[in-house]
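Only one chain is included here, represented as structure tokens and corresponding to the form predicted alone.
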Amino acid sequence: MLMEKLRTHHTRDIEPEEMADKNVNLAGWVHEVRDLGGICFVVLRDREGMAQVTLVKKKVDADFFNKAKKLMRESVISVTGTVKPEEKAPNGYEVLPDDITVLNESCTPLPLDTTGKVEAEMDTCLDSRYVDLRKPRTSAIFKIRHEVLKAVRDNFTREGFIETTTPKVVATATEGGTSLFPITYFDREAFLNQSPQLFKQILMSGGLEKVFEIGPIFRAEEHDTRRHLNEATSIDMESSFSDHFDIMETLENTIVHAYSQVKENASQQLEYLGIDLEVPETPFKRLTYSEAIDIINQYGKEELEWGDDLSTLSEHTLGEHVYNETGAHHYFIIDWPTEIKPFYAMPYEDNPEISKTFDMMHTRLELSSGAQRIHYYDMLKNRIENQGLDPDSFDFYLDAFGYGMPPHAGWGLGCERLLMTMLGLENIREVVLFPRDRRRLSP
């Protein structure tokens, strides 16, 4: 069989004007029947759109009408018929038939409701995820996923970065800790990746310059939240000769460069989402830690002292601050005390108390952190040592720094977290084809 007479078009690459009274082929699946006695409605879907398939009794065989009464929900067809403009049926036409072919009948009861009438818990949808996508809601929000690494992608591109792969399988743990997923590596133990950090500074050692990576990263934390994942998407960056504010202004750039992509290239899908998306204005507001200190135990319900970590309620107040004083959704913490953020970061000459560091918050909770580096060979072994890691551990990434390391800066970015704050949504998981929590391993 030909994949040509199977399908000619997409639902939506129909014109009605143009195309009235021509001939194509759709494929795709039946997304609902409705039969009113003397005419039957077939619902065709597929990846682009629905498109509506009329047949009128009077004017088609009797066993034909009956065939197409008794199609099952969700069993894949391919329709041959004519062209009708129809300003009532999805995309402004509908589709005469000639011929309906079955190519595979699904099974019936459906896991869910792909018509999205009546809602299914998560874990439903999640188990029967390859259902699931085919509620155009759930679909949306994965091409809208594409739009956004397609725009970062172009962004840093466009910025003359160089996109690489760093291993997922490492020896070492990035930031220390015990949020780490061990694993037999043939005769020894080995860890999956929390983060590309160390290899991307390698890379800068290595004369690269500016590097991106889009990839999986693992941290096994014990939280079971609406907002966490063991295994995660992380865009990060890496860039010789910048400071922390170089990077921060690339930061914003990306985030809006995402936003309108998805604005321009995505309106059907946000249409589906009901959501009308405003693009970020520039420059972010910047509040010092000490200032975010004083504004949480202004205005907060928890009194937190200078050197704390903030806690999620505490993200809550600030970003209900920020938010009512300037109507943005998005602004840096900089600044941060040097002993709470990671070894490497790089600690105000002047003042080694506070480090060249940032986070990117959302008026929802954390998105990136970012950094100027250390460096300097022994500032940054010394800092492994007072976080009571052993350098002999870091051998494979200190020694890239004994051997011309430029001045550098990086961040990471948390994908899912970047799409769950833009679409509005609840639980992150939905954002995630097959998420991976401390619950679900499969599918």
The other form holds:
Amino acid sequence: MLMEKLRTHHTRDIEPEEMADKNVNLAGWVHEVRDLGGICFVVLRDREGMAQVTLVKKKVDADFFNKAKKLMRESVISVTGTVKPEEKAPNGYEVLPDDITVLNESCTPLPLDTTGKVEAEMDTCLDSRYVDLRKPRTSAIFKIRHEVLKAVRDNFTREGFIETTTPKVVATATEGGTSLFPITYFDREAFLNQSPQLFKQILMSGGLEKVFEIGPIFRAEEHDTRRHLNEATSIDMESSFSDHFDIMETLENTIVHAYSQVKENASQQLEYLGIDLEVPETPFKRLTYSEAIDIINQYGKEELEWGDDLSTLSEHTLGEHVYNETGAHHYFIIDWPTEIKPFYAMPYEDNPEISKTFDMMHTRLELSSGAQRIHYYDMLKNRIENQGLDPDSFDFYLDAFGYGMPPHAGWGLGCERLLMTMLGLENIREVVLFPRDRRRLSP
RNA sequence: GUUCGGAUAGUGUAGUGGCCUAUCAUGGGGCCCUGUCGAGGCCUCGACUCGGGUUCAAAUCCCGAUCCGAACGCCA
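For comparison with the form predicted alone, kindly provide the form predicted in complex with the RNA.
Time for the whole complex; same chain goes first.
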């Protein structure tokens, strides 16, 4: 049998009135079988939706009827039949089958229920992702993820950025701080890269002017929360002849475009998830770090001093305060103390205690951080030394600053955090097909 | 890593010392049923994480292990 005969249409392609009495081939999984005695409904599910296949006992061959009602849930089938508009059927039509071919029978019992009658815990779902993904709710998340990534690419492209890919296997623990995963690279030690940061800056020296990258980042931190992954997807950009305020606008535009494209192109998926998506309004509120500390000290349960990093609790205090004041989830914290930001952050010329940096927050979570970068060789080398790092291990990076590095700025945005906040999901693992966390290495 | 909580059929659960031959739902098998859409009715199958201990008696109490969840911490 030729493969194209297995399917002529997806379930959603069928227009009941236009296609009445037409012959179609559907292919997919047996979602459910409802045997009422004299009539039997087989619900076929494909990626796009579901179709009801109806068999009337009196009108079809007895063997065919008995075979259909014994179909196992989640077996893969192909159905040849005619379209019949039918008000009583779920999508306004049903298919009266001439033949049902079992392409591959499913075992029983299933590792989890795909129909939504019985919930499964996340661990169960992740262990059996191949079945979990057949739940319309789960696959909706990944269709939306696709729309987000597509929108992000669209937005960068229309703003004149070019897409790049940089190495994920790197020679040195480039930035200190976070732990890296060591690997063996032939006879040498290497690491999985924690961020494309240094490479995208080198590309500014390379004259590409505006670049972006969407790719994996790896962090060997033993964190154990619902918002951390050890392998995540980072949306990164770097832009020459720009300062931090310029790229904050790009970030706002990226977020807004992602939201509006999802709203436009994934309405069915949003419905599955029960989400009425609100596109955020720009500009996002800009709060200085000093103002943030004042708010936390005034409204929070802890005292922070200027120069402290924000704790989880204080992020929540701040996020809730901003939401109550503005009704918006997204906001910026700008002008951070230079000391608590990475070595490449550019200090203000008139006040080097603070830097041209920002974090972009969602009510309970940091989504992005960015900065204008230091583009002067000597200044950068000093900052590396001041932070207790060895400038020699940064040669491949520092060299790029000696031969015409333009002023530039950039940010990194966590793809998964963007998605989880967009969809109001509690656990970041829900938006990753095969999440890597402290404990999970397979599937 | 710290603190707290949990582990019962394939899945999700009820069950705080004897009434457990373990509840309910879903699912599998069987029977009935012509319009279901979480179809319905009847029958049936299928489980107490592991190892010690206390007790006449442990799913239940205690100790240890393993695994899981939540908050925090860590996260240039």
